[in-house]
Amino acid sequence: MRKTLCILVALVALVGLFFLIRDNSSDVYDDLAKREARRESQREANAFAEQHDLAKLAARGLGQAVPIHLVSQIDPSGDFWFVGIESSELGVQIPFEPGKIPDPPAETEPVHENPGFLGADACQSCHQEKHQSFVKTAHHRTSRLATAENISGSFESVGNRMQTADENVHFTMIERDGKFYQRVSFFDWQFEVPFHLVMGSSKMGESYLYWHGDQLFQMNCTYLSEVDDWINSPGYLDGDAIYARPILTGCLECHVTYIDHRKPPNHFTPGSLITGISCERCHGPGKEHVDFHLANPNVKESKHVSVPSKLSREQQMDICGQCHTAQKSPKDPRGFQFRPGDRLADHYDPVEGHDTSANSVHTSNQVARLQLSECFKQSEMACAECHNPHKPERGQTALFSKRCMSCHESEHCGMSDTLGERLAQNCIDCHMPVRASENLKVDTAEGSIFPPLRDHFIRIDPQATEEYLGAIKGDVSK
């Protein structure tokens, strides 16, 4: 009996041990399954992150793949790729295949020989004082490389985002490893485009260009000084992401000293670029001049360059008219053929249908507007009578007013009794008012902006006078 009882106890213990082992094994199996599930989830998360980490993808020469629910196709022209979504009219235009990144600037030899342009720094050793002030002017700063010092817009977490009216589309300015990018978030797809060149002196703002091989394109986001913020580039529709607008020779002629044009519409030799509007665009290519005077240091008479002040007024105006006129296109697709003393009409064709006396994008069309003025018609004045191209004088209304007084008497002004001695301090805001131009419109998420431009049509303008008197009313009463 006792033996039987022992056997029963042993059997019960064995059964209990079996269930205990089974239960423990189940827990072990459950733990293993959970660990494997976690590892698989982590692998999936890592894969997702790898597919969406633009920096890591770019290091491999890749961009983020386009989600299958977005439309992705090359335009029938073959010039750009379009990415969109069927439920929206918004779209992306890029010159590189979606899922890839722009090619770096091409390292190619020039197609055409540089006609002798050197850039402003070649003038420094002999004209140090002029060079020192000239490099601060809007002319010199109208194009430059995209560095931290040269880009005015913010790349900080506050201020580096441009939101469109559509919550699914926004742009973020990114700095990574000392380089700068515009990151586009278009629904659930992202891509980046690098900043390469800054266009504009920052008076009104800056626009930006990037290289794709040997092609130059404009970027979607521009910086506007007036609001200290990122906006759509002029002519761009809010909500689109356009990075396939080609930069033509005619654009570059007003922003750079020289670049080698390879073929239409926007193929250039990146290494040939000389940024800024340098001394040579007014005096002519400087290589012969520099070579001669280095070899003949005792010769004081300037050789192999033009001196604009010795040219006729019409010739001087044509020098400025290379950029400060209505829209025009170069007759030679290579551009950069005009030389001081040439007739502007020999090198450029006007754009059909453009009013040559109207304010226009970028320049206020200063030459044609000035030529409407009685000051111009009744004198031999040219641009240099008011502007010293070697010095940064922007915004110095008292200085420009003093130059007005070299021809005018303050007591002859109809406001002399009201303003007294103050009159000579600011002729400019009354007679050359700042006006918004309908030809320069910028679309933003909040609506359209029309940045103001200084009008160079010198005239009696009752509205401008009233506005000026209202602005200084408090001071006048003192």
The other form holds:
Amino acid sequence: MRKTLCILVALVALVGLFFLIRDNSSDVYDDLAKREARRESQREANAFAEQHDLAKLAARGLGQAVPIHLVSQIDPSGDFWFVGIESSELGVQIPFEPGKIPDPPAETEPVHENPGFLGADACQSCHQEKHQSFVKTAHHRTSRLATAENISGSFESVGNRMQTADENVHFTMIERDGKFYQRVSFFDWQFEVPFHLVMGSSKMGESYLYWHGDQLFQMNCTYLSEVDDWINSPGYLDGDAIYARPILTGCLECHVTYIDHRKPPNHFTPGSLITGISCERCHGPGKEHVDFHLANPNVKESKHVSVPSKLSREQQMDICGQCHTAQKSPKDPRGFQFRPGDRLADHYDPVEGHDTSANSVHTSNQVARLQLSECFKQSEMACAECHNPHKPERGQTALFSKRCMSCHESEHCGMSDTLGERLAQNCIDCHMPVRASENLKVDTAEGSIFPPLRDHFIRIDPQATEEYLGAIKGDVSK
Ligand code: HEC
Ligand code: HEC
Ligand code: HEC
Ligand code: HEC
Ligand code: HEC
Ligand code: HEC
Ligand code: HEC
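Write the structure block of the form predicted in complex with ligand HEC for the protein whose form predicted alone appears above.
Time for the whole complex; same chain goes first.
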């Protein structure tokens, strides 16, 4: 009996040992296999990361390859590549081949000679005071290079993402080695486009342009000041990623001092660009004037320069009208041919129905609107009657109202009894109301936004009066 028990115990122990050994050895094999599998998947992950790490790829002049389940084809127009997916209407449009990155800005010689534009800094040494205040104006700031201090939108992990209404499409703003990129995540494909130029002083917002060789294009994401966030550029559909909209001469004529236009539609010489709207767009190219006064420091009379106040009223209006009118196309494809004293009509084709505030690019068409006003019709005023182009004066309502009162007695206003002293603080909101424009429609994941612009048709406007009285209700009696 004892013997049997012993054998049994020994047997159990043996079986146990067998299992123990077997288990152990299987553990060893499993471990090896698992480790190998892990190594393999790590290798795959590394290879995947290698193929997907946009920074590493970019260093080799490459972008991420398009996953095979996405549609990737050149548009029949031949102007851009399209990347999409069967299950969705959304799409990517880029002027460079998917899987590549945009070419760096071309280092080419200008095709045309610069007619003498220098930029505002060339005026600093002799016109210090004007220069100092001018560099703070919206004109000077309206275009600049895309550096950290010049881009208002956020690159921090909170705030650098623009989600579209489609969960598969979003944009991330990336900073790398002092350069800035919009990274597009379209389904499981990603690509990056570099910021090169900032357009807009950031009163309403900033749009961004980038170079692909000698071609300039607009970027999909814009910054909107009102919401302090990234949004789709005006006119873009939410969910698309459009980087193939060419920048035409007109856009630059209104927002930079000068650039050499190589050939239509959007070929320019990057090195010829003078950012900002400088003094010279209102006073003429400055080279001759500067050269003369540098060579003749004793001459106190100005030479080779235009002063708007010495021109006729029409000529003065035409200077501002280069940019503050309805959309127009230059007769000379080079652009930048208008000089102070010229007639606008000699340089631009006329536009139909130009006196509504809605038909202009995204300006509120100040020239034509002002011309509808009795103030304009029954006086000799031009834009400089109310605007000092050399100083930033935005938002100084009382100062502007003072300028109204250089021609009007506040007592003549029908609201003078109701508002008393207060009237003189703000003639503007009742007589030049701010109106949102259909032309500036911005599509966001939450709906459309229409940034407001001031209407220069000065008039009696019951609706604006009602709105203004509503807004200040409560402290009128004071
Ligand atoms: C080397 C000195 C110098 C530089 C640089 C210079 N100016 Fe002048 N500018 C003068 C002098 C001198 C006058 C005549 C005195 C005055 O009006 O201040 C003058 C006058 C002017 C006037 C007024 C003309 C008038 O008849 O009332 C304008 C406008 C002007 N300059 C524009 C510019 C612009 C734009 C630049 C830059 C592109 C510039 N200047 C650069 C020396 C200079
Ligand atoms: C070369 C084009 C161009 C010319 C010429 C031009 N402007 Fe402008 N102006 C612009 C642009 C672009 C802006 C918008 C700048 C921004 O906010 O980015 C602007 C903005 C303004 C503003 C708004 C400033 C602010 O801070 O809100 C005023 C006022 C103005 N211009 C008046 C004038 C007057 C007056 C003239 C003529 C003496 C004139 N402009 C000539 C292009 C031009
Ligand atoms: C006909 C001249 C004209 C053309 C063309 C034009 N703009 Fe403008 N743009 C203006 C003027 C004027 C304003 C200022 C509107 C205002 O303050 O009433 C402005 C305002 C802007 C603003 C908002 C600036 C701010 O913060 O207030 C941006 C951004 C902008 N333009 C970008 C562009 C881009 C990009 C293009 C070309 C694709 C373009 N514009 C074409 C004249 C023009
Ligand atoms: C948007 C158009 C515009 C820009 C930009 C501009 N000016 Fe003027 N400038 C004018 C107008 C308009 C007058 C006439 C002012 C008047 O009638 O009160 C003028 C007058 C002048 C005068 C002579 C009268 C005076 O006030 O002394 C000088 C000098 C001058 N500007 C220099 C400059 C300089 C330098 C810059 C750049 C730093 C510059 N301007 C930028 C439109 C402009
Ligand atoms: C250069 C002189 C001048 C300036 C500056 C001026 N106006 Fe006038 N304005 C006139 C004249 C002249 C008339 C027509 C006669 C009248 O009604 O007094 C007029 C008419 C008006 C009218 C009546 C319009 C109508 O259709 O009956 C209003 C309202 C008005 N101005 C408001 C303003 C406001 C607000 C400002 C400032 C933003 C201003 N004006 C700046 C000269 C000026
Ligand atoms: C009778 C006075 C008056 C005249 C003349 C006048 N403006 Fe203005 N303008 C104003 C006032 C007031 C504002 C609002 C300023 C503010 O709130 O900062 C303004 C604002 C602007 C703005 C900024 C628009 C915006 O929506 O923020 C531009 C651009 C402009 N004016 C251009 C012009 C041009 C170009 C002319 C000539 C065609 C002109 N102005 C003539 C009074 C005038
Ligand atoms: C609360 C809105 C409001 C403010 C602020 C305001 N106005 Fe008026 N204004 C009106 C209205 C409404 C009328 C028409 C009154 C009527 O017909 O009885 C008017 C009429 C006028 C007229 C035409 C008078 C006539 O009989 O032809 C002028 C000029 C005028 N305002 C100038 C000004 C000036 C200058 C200021 C600033 C000092 C100013 N307004 C501030 C609402 C306003």
